[in-house]
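There is one chain below, alone, in structure tokens, taken in the form predicted on its own.
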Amino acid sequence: MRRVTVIGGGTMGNGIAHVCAQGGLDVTLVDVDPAALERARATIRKNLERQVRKGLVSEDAVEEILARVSAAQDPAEGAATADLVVEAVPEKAELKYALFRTLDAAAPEGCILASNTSSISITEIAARTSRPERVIGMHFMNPVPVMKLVEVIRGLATSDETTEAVMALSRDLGKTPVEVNDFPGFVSNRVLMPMINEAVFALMEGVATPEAIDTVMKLGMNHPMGPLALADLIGLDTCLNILEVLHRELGDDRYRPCPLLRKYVAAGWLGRKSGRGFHPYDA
């Protein structure tokens, strides 16, 4: 795989484009919003410069890596010559289903179609295509340039060949791939989201302040970041979407989103990206 198309210029999309270009691949980053593409390129440059300061990337390599990233606004155009397409659009099932129909029609026959979904069924996404054996989950962690894990999710029809190719590519990108089967929330969010949700319930019920809840988990459980600060980093709207998928698909009320989480999302308090979540942030 030499040519990768990433659909979505947001936090996850620009991070995936970054690591693919840094790994020597030619990348087309697609977003319908030209302003989002400009922001994505600026973010990739900023993160590369941070890597330079840390001694992880040479200063001469920055422009070379950026030169491997081209931009497009049409997903079909971006997928037309790709060996691999990685979808990183918002966590809405119908949006992903429609996108995969478009990608399936536009991408070459041998192209692998991957989703960065954090909770939606790969089997159901694959069913919208004529190549379910070449559809797979490739769930990167945020921030993508830093985090080592890639959750590789096999749908019901995903072939061994597709799985092996994606596992190998993940290793080539300096990541550690872990193969899991298709189930709501997979492993990462099935374990993580109930913890975040319970922390929000503790806040709503007045058990402690956000600072106190996060400090208990950091110092008492040796977590690098407290659950409320982590929710702010992920995005409270994304957390809510994932919990809704878990609640609906598993039918278990332990995944019922906390009303306070719904209230914050309704208010537009989405975490770091909006300047306010469970903690305040600089705009």
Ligand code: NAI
Contents of the next structure:
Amino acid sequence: MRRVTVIGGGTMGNGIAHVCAQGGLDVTLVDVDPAALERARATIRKNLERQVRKGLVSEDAVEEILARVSAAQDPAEGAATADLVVEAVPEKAELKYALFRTLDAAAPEGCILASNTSSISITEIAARTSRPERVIGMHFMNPVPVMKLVEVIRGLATSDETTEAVMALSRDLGKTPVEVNDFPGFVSNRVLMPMINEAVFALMEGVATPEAIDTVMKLGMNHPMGPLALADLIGLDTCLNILEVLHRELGDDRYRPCPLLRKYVAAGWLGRKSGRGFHPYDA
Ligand code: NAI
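Switch from the form predicted on its own, shown above, to the form predicted in complex with the ligand and output its structure.
Okay, now the whole complex, with that chain kicking things off.
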């Protein structure tokens, strides 16, 4: 694989573009919002400079890596020459279904279409295309340049060849891929989101302040971040969308999103990306 197209330049898309370009691949980053493309480029530069300060990337490599990332606004145009497309648009099923139809029509026949979805069924996404054997989940973790895991999700029709290609590429990017089967929330969010949701219920019920809840989980359970700070990092809208998928698809009320989470999202308090979530951030 030489040419990767990343669709969506938000929290995850810029990180995926970053690690692919750092791994020597030519990257086209596509976003419908030109301002998001500008922010993505600035974020990639900022994160590369942080890696330079930590001695992980040489100073000379920064411009070389950035030069491998080009920008586009049309997903079909971006996919036309790709060996692999990684989709990272918001966690809305209908949006992803429509996008995969477009990508399927535009991408070369052998191109693998991957989704970074946190919870939407890969099998259902694949069914919208003419190449379900070449559709797969490639679930990077946030922040992508730092986190080692790629959860590789096989849809019902995903071929061994596609799975092996994506596992090998993930390793080439310095990541550790783990293969899982397609089920709502896969492994990561099936386990993580109920914990985050419970932390929001604890906050809503006045059990403790956000700082106290996060401190209990950090110092008591040895988690590197508290659940509310982690929710702010992920994005509260993304957390809500994932919980809604778990609730709907698994049909169990234990996944019902906390009303306080809905309220924050309605207020536009989305976490770090909007400058305010359960904790305040600099805009
Ligand atoms: P985000 O909201 O930060 O970014 C999404 C970007 O997609 C925006 O820049 C938006 O302008 C763009 N976009 C919307 N519609 C588009 C279209 N039709 N074509 C091209 N670009 C379009 O979202 P985020 O957080 O990066 O999430 C993306 C995906 O990654 C979601 O499926 C999410 O569940 C998943 N994910 C998110 C994680 C997180 O911590 N935020 C972690 C792992 C997966």
